[in-house]
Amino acid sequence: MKALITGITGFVGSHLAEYLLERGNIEVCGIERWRSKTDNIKHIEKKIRIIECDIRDYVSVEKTIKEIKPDKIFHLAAQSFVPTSWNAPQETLTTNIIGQLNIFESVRSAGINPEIQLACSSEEYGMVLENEVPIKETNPLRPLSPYAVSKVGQDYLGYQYHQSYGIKAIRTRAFNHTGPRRGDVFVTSNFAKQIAEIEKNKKEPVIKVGNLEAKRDFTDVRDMVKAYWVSTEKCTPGDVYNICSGKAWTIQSVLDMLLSFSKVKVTVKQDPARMRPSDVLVLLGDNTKFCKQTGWKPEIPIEKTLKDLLDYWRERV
């Protein structure tokens, strides 16, 4: 079997990579853009093979699908820094949705149909309601940011491109997932990193924070690497599903026990660049359907999690 991942040398996309690998008989293919190379796959790189591609140039992406013939797609490669759309909203919509509309128009082009896993995001019930929580795929779409808004057209175009052509899209909702190599802009590892670097003395004891009073729905990483898999085992292609823990987290909760794991005491500062115009409160979500259809469910505990992040950064500071 040959797996496509896109944005393989990312956070998730490596992480799946090593999964797709010990499972055996997969043969795992990636794609770059030529300036986003990291060291995340260099302990597996021999074993699987990359092609350069840029998800927003068509042509680019024809030739690969065409070249590769994938029997699944795993689409993870985005703009998925949510900060980062405030800035540049237009690069945002531009890779996240005309990127996944690339892929989609190269399968036609090509003649295959592959099981296409689409990572959409929680991000896209934005403005949820306090007797909506824990949320159902169900819950109205009321996007806050413009990644969200990315995700909502990448999401519903897999809708669409399921219901006109026959393209076997499964929409998976990811609610916040992290673990070690989880970019330093994203708030688990900006804290790891800021206590990794206190403790060797290369910051003054001072962590830097945003609103610690947002809630959010915490997954391991490792977790959802799996569940992407068995979303292309054993999910309704055109259907949306929602891959979560189930237990919500305050921000404030998850800096407390990762202080826990260090002896350093420290002051903490609230950082205005850190505040976004617009913030989501609560994102729990409800995972009786996915778990329901696949018998997933998360095994990793936030304090395992956790631990392992702030390890990653104690080797890397």
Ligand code: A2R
Second form
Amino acid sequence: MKALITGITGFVGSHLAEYLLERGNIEVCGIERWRSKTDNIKHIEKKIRIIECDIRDYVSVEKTIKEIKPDKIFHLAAQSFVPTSWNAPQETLTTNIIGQLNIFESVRSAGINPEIQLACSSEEYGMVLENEVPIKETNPLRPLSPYAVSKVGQDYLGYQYHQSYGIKAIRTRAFNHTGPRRGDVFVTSNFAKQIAEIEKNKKEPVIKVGNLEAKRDFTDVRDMVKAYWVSTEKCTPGDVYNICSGKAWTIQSVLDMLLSFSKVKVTVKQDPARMRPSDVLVLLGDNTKFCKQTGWKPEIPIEKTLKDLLDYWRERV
Ligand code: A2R
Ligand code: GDD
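Instead of the form predicted on its own shown above, give the structure for the form predicted together with the ligand, please.
The next block holds the full complex; its first chain is the one shown before.
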């Protein structure tokens, strides 16, 4: 069985690669660009096959798909950071939507029909009304950033390619997930890194923050990659599934939890540059549909996730 992971050098891709290797009997393949940072997969590089590919380039994608002929594709590669999508909207839409189009067309051109898991996002729900939580798959999509629009595009392209050509697109809408190796621009990782730097006197005891009132539904990345795998085994191609814990935390409470693992005394300062033109206020998901269909459930508590993330940074700063 051959699995192709786009975005294998990223946060989720590296955890998924580890998980597939642990499962055994899977040839794990991935793509990277010549400038990709490969630290996340250094420890497994001898066990995986890597091909150079930029998903924005059809020639590059077609060549890769024809060479590997994967049985399953986990499509994780993306411009994944919401604030960057306001600064580089074209790049975000091109990478996320056209990149996925290139994968679909390459699969058709290669004459193969693998399951293709699509890393869609809870950000697609965007502005959620108070009486709409927990959010079901049927909730209206009211995207609030170019990133969210790009994910709606990926999601519906998956639906359309399934309807038009029978492509086995599995549309997973992941709510927030975190853990070791999380990129340091994302909130949990950024706060953990700042705390670790303060502990080592590498930074004044001031934590810079953005909007602490937002609420997010967090799942451990190690649970999330299991969900992605099982989605390709048990979910219905063309259909859409929320993957989440079903619990939401304010960003303030996440900061408090991280600080409770440390002895440092800090001041918290709002940094205007961290505020978004429009932030998603609450994302609390309903995972009933996915759990019923697959038997998956989140297992790792948020305390362990955040503690592991803080320890990850303690070893690195
Ligand atoms: O930027 P790179 O070369 O290090 O690779 C990133 C990859 N990527 C691309 N790969 C090929 N061609 C491209 N044009 C391209 N642009 C980006 O996507 C990296 O390996 C991955 C993104 O990793 P992270 O930023 O750490 O995202 P994370 O949290 O792993 O998210 C995975 C998926 C994304 O679709 C998110 O939008 C979704 O889950 O939430
Ligand atoms: N990044 C960041 N930095 N966010 C902050 C900060 C800060 O200093 N302070 C508060 N926040 C708030 C943001 O305004 C947002 O409401 C929340 O923390 C989470 O921000 P991020 O960690 O940047 O993640 P995200 O929710 O925008 O997007 C992530 O989750 C999506 C799934 O819902 C990304 O992983 C996306 O790729 C993913 O699709």
